[in-house]
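Presented below, as structure tokens, is a lone chain in the form predicted alone.
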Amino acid sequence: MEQNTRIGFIGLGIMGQPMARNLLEAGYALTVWNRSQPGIDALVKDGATEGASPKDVAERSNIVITIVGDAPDVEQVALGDDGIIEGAHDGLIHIDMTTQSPSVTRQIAERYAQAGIELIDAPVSGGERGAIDGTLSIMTGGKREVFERCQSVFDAMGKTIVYCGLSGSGQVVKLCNQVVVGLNNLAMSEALVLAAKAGVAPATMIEAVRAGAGSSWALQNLAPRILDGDFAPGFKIAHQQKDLRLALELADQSHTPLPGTALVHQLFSALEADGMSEEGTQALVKALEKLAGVSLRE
């Protein structure tokens, strides 16, 4: 795409709002559109147009970039009343960074196809931090010569962008990294634990273990917050809920065990019964100091 392709976006939560700034910053036009207005008012301070719905977006757009909530949210964004589909023209390609159901994404591409639109699955990884940075890793499905098409967009979002296949496959992909990045909290959070119980300082495990073998993105960012009691969401529990849902009913459709992602699954169920469905997943540890009888911060 060339720097004067005019692209909507859709979505400006913890993770849109730096990713739409960094496309201005990268020097493209951007026309924005949130449910709530403070998302648009920071967009448009920094340079974006308000758009006045989905279809408006669209209709100004060659590219039209969406990351909203799940599976329903996209649905109506793409195909309800006053959708990107009632925008649709010649040329016009929607990526949906939104992490949802594989299913649903290949659902939507096949409507679209009636309307000459294309469809790119993106969701991302990297949480707030690497969206503010712009090294987002970035997972594709769809055409490869349209993703080829959005190569320049990717660029001024993430640092790693990988096709993974044809529509859907990105989303499979995204799962299978939460499905990592759950365990890996626990792993972590088991060994904070254990360290506590077993009668040696956690932050000394933390600096003998990050050294080595053992070490992991979690390990690393997320376990030094949690001995500092920071339990503000880069990425909620809520949000992460909802990935682990998707990936137990994408191995379910496939007769794939998964024990390890429903245990994490579980415990962050206990959490959201306790009113923590607002806090960083690094929280998934207070399950375990629950079980454990013991707290890091004491």
Second form
2 protein chains.
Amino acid sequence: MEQNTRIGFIGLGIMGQPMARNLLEAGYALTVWNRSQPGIDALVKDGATEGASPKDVAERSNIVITIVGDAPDVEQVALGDDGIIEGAHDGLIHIDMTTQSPSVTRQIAERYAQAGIELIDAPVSGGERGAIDGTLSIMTGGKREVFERCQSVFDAMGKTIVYCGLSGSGQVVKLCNQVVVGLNNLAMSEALVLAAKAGVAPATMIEAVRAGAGSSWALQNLAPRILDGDFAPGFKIAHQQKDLRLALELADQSHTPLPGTALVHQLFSALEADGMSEEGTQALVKALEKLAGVSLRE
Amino acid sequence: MEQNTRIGFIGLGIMGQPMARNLLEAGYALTVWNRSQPGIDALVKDGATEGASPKDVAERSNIVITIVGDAPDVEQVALGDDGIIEGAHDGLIHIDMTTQSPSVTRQIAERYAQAGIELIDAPVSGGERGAIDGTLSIMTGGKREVFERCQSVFDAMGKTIVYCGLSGSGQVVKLCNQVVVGLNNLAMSEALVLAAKAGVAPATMIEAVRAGAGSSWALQNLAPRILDGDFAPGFKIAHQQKDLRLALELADQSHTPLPGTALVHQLFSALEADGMSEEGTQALVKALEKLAGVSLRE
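Moving from the form predicted alone, what structure would you give for the form predicted in complex with another copy of the chain?
Every chain and every other molecule in the complex is listed next, the one we just looked at coming first.
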């Protein structure tokens, strides 16, 4: 795609705003739409044009990017009243960067095929920090030649961009990522609580374990925040639970027993019962602290 | 300790042999003992002296190092007939590098106190490769001043040497390490099987996931071996199970629920039932492949 590609951007939340801003900075003309007005105003101030609806955004753009809440939100924006499908025109590509269901992704792609719209699924990993810095990991699915036409658009938002296969494959890989992230988090949490209960300073345990075969992003990045009592969300429990629900739904559909992932989901459920949905995922350790009757921060 | 420190080394297996060799290369005089003769012969050929028994080794040494099978083996060598305790003399230090029970460690330390022997627990992580290269992680417990007297001996065998606290603390941290290693392995295994069942090439999934918040030593080092069909042990399932048994025993003694670790132990148990005790721990994925009715290598 050339830099004169006109891009539409729908979904201007914590992730969408900085991603859209990186596209503006890369020189793309941007038409934006959002369910609420403040997100739109922020981007218009930075040079974007306000669209009237997803349909209007599609009509004005070669590529429409969405990053909204979940599968039903994508379906609404894509196929609902005044949806993207109503703005179909020759060469239109929809890149959906929402983490959502692989099967819903494929259903939308099938509807789009009749209207001549190409769909690329492209969920991201890396959080708000990665969105701001333009260093997101982007996992993509759809036709390879369509993906390749979007390469420079992805380059403006991310660093590690992996083509994973046919429609829905980006979503599958993103859900695999959440399986790994969830269980690496449990690994760290069980070790922290065991150290504390067995009389060893958790910080000492982390120092020794993260140097070797136990090393992980979680131990490097989340464990120090836990010991500082910092449970502010990089990635909040409510969103982690949405993604684990999607992973377990995919597992169910494909007859794949995931006993560890199911356990992580249940432990987060206990935290949600205690009103912690808005805390960061590092609060998983609190579920184990409660079970073991210990606090790491006393 | 000075380089003229006389060291005794008991337990010349896969780990012990290269560790003892690194001590010889660092210039230490070494008296060795092993339950079977071939290990002794190999080290004597390299310049070590053969001891007649653990007692004899202790009498000839300032520091005796053990790295044997499990807690009962350490008890036998330390407190049994012709054991280290019978060779007690002024200033003798026993460094036990076996991964074994923190509570048995403390019991031996108490018996030793009456005989004037100091015990340091110092289990290692890093496998045969780390033992050969002298890059082991060493987690130590015992009196800090005794640990400090042994620093140059540890430096000859390892790279990351962490003092964890009073007697048994090195063992506690090693068991925490095994909790993390086991669950990071499960994280990788569940993601691999989910990708395969959902129609995405596992190699592609790994490429995308290991770059971000899902990264771990397991994904970097074990996943490629799984995809190559290489299940030779770096660290074998029988030893992983021994360590998980110790971790769950410690958890039980300290009333620490470890639901994820218990699950990993059960899945490895299924592999042992299938005769895979001698395979590497990366074979954990085979338990999930069997449950899901899929093979990653077809």
